[in-house]
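A lone chain, given as structure tokens: the form predicted alone.
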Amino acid sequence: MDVLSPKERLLRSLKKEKVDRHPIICPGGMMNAALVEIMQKTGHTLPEAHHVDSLMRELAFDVQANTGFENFGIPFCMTIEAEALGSPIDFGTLACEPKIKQEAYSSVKEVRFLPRGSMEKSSRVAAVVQSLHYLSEKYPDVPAIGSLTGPLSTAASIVDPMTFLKQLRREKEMAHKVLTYVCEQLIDYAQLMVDNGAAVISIADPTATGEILGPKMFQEYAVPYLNMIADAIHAMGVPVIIHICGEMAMVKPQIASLHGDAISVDAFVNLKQMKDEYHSLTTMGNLSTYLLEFSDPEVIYQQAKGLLKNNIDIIAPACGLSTSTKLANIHAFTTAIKEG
């Protein structure tokens, strides 16, 4: 039987405290669960839940209720701080998440600084905080996770992508003031997720990969911003997970030095050798996606039982799910961690 809440297993997961079990987590963002399957079951669907806070609440109300995870992950997408900072959106459909239209900028000579505060003039903030502020108050013993796009996949839909990476070597000190400007603006959003009861907040940042970025401009980029934006929620007295994603072969080094409360990492990293290296990791993850959308109930359930041998401190998906997962996988996955 269960002897912590939901929200207290989780919690104390990321204090490093003693828990009954292992916490079963999707944080929203790029790692969602608004799949198909539960949508068509619901009649609560995208792409109007991404900006209609009553859709939004009762979608992650779903999710939480049809999958098993212990948490409440808002919002559904990775668009939200582009928007607000000036991209334009394509809100695609019920199975196609949205995606930046055209960034705002082609250069990051040409970015224009918002002032702070900007973010809670977006509407779409605003369907967050008060997703997070009604679920907080409903339902206290669920963690309501607050997602939080990071600083170089949120630089990167603002910029053309490819051009900004090449400027992160060729114009350094512009793009480190927009990465700067960034890390202000997001800070804000988290601000407002936690005043409106977000127990947790969870950065993902595709962009800042190893395979991307080589260990120096990980170093350089990815390790102070992510670390800018950490500390600050930390000082709004919440924890933070970090999701990376990629290989770590080559930046293995640089992510103990990440002041996320848990590293989440996807399902080509051996977490169980990552924990062993790093004894002050608190780990995360990192069940294969590809599985949980094409294989069986009973592979993934064997599979989610290795994590619980190899001793992962919070378990969850590796990375982003497809919409088409099959809702059975993720029954079979929750179920695993579950029974212990």
Contents of the next structure:
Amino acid sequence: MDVLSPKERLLRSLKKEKVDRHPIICPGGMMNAALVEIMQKTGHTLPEAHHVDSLMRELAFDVQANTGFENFGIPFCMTIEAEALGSPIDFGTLACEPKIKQEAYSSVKEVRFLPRGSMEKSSRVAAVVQSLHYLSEKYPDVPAIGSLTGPLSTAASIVDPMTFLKQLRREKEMAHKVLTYVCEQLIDYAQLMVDNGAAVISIADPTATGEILGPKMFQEYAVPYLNMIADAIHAMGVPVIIHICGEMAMVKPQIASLHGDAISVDAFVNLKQMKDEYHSLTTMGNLSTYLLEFSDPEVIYQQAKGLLKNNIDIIAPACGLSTSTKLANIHAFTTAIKEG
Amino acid sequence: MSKSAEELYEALADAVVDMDEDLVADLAKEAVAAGVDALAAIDQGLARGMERAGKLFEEEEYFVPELLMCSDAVNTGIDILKPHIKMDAAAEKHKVVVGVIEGDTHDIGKNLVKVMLNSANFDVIDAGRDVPPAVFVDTAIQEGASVIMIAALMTTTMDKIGDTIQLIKERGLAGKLRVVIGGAPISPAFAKKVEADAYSVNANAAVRIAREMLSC
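With the form predicted alone already on screen, would you show the form predicted in complex with its partner chain?
Full complex below, order starting with the chain above.
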């Protein structure tokens, strides 16, 4: 029987305190569970829910109620930050996530630095913040997770990503300036989320992978800026989850130096091994989203039990979920974990 | 003493690997001034340098930023050498259509493939991201390309790859229009399942596969 509320369970897990059982969450943002099946059932649909706070919070509630994930995860995309910093967005469809229509700048040298406080002027930031406020007030036992796009991904969403990656070598000074600017804006946004009830902030930074950057650049560009944001959020009194995409054999030592309270990883990372190697790490993950989409409930149930057996601290999908994933598969996942 | 043609090719290749765009420009101008065969300078100098960069990428010495910079150096060299290619020597370039499958908006992998193919002197038609199956097929037909390279970065979108291959069959183009697939969630097993003609593990392998398919 559950003794702790989902919020207590998650927060205790992030502090490495004892819990009654493992929490199972889906933090939102890149990793959101706004499945087509849920939206068709409830009528609270994307892409409208990317804009309207009443729809956004309803959809976040629907996801939590229908999937069994023990949190509210907001928003449902990775474009809020870039939009607020100047990039136009294509909002996609019911089944397809929003994307950057065109990056605002073609080079780090062209970036216009908006003043602090610019994030709160975005209507979609307002929708996120109001949704968090509403849900955290109405359901105090369920953790509302504010999902943040990481610094490199945000920077590569306002500056043409191919040029940006080259400029990490060629225009180091300016690249660092842009990343510092992006971090300040992201911290402002995180502060708004925390002030309005976010119990946890989850950062996903799919551009900041070992596979794309290699270990040297990961050390130079990913670690310090992710840590700058994590430290600022800690100062607000809230824990931080950091999700790292892709294969990470190459950047394993750097992962241990990230200041996240939990590190969430992709499906092909051996979390058990990582846990054995770095005892201090709180691990999160990592049920394959491929399995969740294409496999059946029995297989998923068994895989989920495997995560429990390996004592993964916080159970979650490994990556972004397909919007066409069947609810029955998600149920098998959440049920397996909740049974203990 | 001025360099021989072979020495120039070698120096061009080295400059590409070293990501030294300025040096590539100087060497390309030197090649033009010396009357070296421009096409050979591209093929045996620039493209060979890119091949070596691709190998370093596979060996995890180079990563995406380095590869992009090498490719910039190649393009700089090509821009200088191209006007000097003797027309009769300039055989038609082989066309390849690249794109990210419908529903998917992650295009870094596709862009890398494009960069590598361009650097290997293919004519690359970029269909963009979020490309529906019919657009892939129509683009290839319009452009007269016989190879389509499809990237997927999300598990969400993988079934659309199968749809594209089905569409090719329905239109009676099986064998004429070949499909290469790749991307993080794609595996050789998946490629076999959807009956793709080939699976490419990375951007460098994509060039090898294109060369084999088009025998060039």
